[in-house]
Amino acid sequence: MDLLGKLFLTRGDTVMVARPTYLGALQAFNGYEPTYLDMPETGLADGLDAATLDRAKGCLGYFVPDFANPTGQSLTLDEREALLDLAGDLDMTLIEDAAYRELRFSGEALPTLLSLDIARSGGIEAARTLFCGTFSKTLSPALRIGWVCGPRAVIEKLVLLKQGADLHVSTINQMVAHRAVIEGFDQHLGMLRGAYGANARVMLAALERHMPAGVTWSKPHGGMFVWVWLPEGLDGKVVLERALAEERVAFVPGEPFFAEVPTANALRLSYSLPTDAQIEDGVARLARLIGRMG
């Protein structure tokens, strides 16, 4: 993500991210001093107004179609159809992180950006689409390996910027990560949907029992997250504040995640480590810190 804001980024420029986005990305993003635009809901460009368009126009766009980090959703067919769509009217870069991509537990899977834009374009070197992939949510994250696929021209200065920061990444980590995806790597990838899999019905369960009227939240197919959205007047920082000192209970407040409107009334869950007993408790315990507030 750094690397891609130092090429397309310089201050002013626009970055059009979902609502809400990834904290990791617009950190990295933030150094290069650009603006935010989220994307409208409809995801079409007859939905910004003029003034908006001509700000959207050639503008970078940073979305996770699969199992976002923060809210576990995914886009469908024909949103990424209509995201695409948007693209070429905007004359936007596309940067498709599929971090997650990998963790489905349920359903069916979708093609990814890249392959419907190749597909439009005619092939990958007429692509607007830089898939991102990474082995840190599926294999280890000290690896620190992720890869980006794109037009030769863009990999070719990714290329560059990536020697000027650290050369490259270690040569054994990488030989590590070649080893071990092809040593079992899909039975591996198969236990790990199975435990989030559970661990997030678990979750929703727990959500479902404990959850006091008018909070709602989002039901993942993949991922490690469940997206919490609280009643109208919760701020989910003073919640966290409350929650550490009175139930001892930890989650992430959702406001940082909004790029250009910042929301308060929302928090994140990860569901990836926990065993079945503390999601129980975990969740009781904050449903009744929020049942209090409320």
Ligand SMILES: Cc1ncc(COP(=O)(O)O)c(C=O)c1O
Given for the second form:
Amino acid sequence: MDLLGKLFLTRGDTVMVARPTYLGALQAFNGYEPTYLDMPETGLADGLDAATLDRAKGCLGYFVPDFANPTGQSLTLDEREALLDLAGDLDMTLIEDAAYRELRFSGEALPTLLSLDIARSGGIEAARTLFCGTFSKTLSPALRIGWVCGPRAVIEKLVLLKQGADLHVSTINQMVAHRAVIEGFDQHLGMLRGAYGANARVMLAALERHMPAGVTWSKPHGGMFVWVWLPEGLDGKVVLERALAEERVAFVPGEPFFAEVPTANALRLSYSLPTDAQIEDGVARLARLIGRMG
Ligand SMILES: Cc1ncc(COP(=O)(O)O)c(C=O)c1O
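For comparison with the form predicted alone, provide the form predicted in complex with the ligand.
Full assembly next; the chain just shown is listed first.
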């Protein structure tokens, strides 16, 4: 993301993002001092007035179409097509962050933005989408290995920027990743999908059982996160302080995930690591606190 920011952004440029969006991408882009334009993840073609559309001409778009961080939600096929329509109208370069794409545990896979783009434009050289993959969610974040698929001219510039930044990704790490991928990677992915799917089901059932009225949440088909909307007036940061002190439960408050207009009444839960018993107990304690605060 940093290299893409370096390549595409100068101070005051516009980046269009979902609302909410991945905090780490915002942190990477922030160094280049862009302004942000929040887009709802649904109704992509609607709701933008003429002045906003004008501001968005030629902007950079950053989206996580599959099991987004922080919401766990995905763009439907129609939303993917609408995003590509909009990108065409605005002459927007699209970054497709596919960090969680391989972690689907229910439903059918949807085509990537890049593949839909290629089907429209006739080939990768004419595409406007840069597909970003990573081993961070499937093998290990410590490997620090990711990749970008896109038109050759963009990739050549990214290679130069990568060389300028740190010459290259650690060769030992690349050898480890290569070995892991050729020796049973599909089986490993199957194990991850099974484990995360089971954890997600436990968390969704616990939320259903314990949360008070007025609290709603996303229903992910993959990835690691459930996004929780709190009743209007509750602030996720305040809930976190009290949750740590009174219930010994931790989560990520929602506000830092909003690029343009901050929204406080949300939080992100992760089900990737805890046991079933910890999920059940943690959600019950959090629900108890929210009930007291509501
Ligand atoms: C949407 C998204 N993209 C990228 C990353 C990080 O990927 P990497 O470790 O390859 O930088 C994360 C990790 O939290 C993420 O949620």
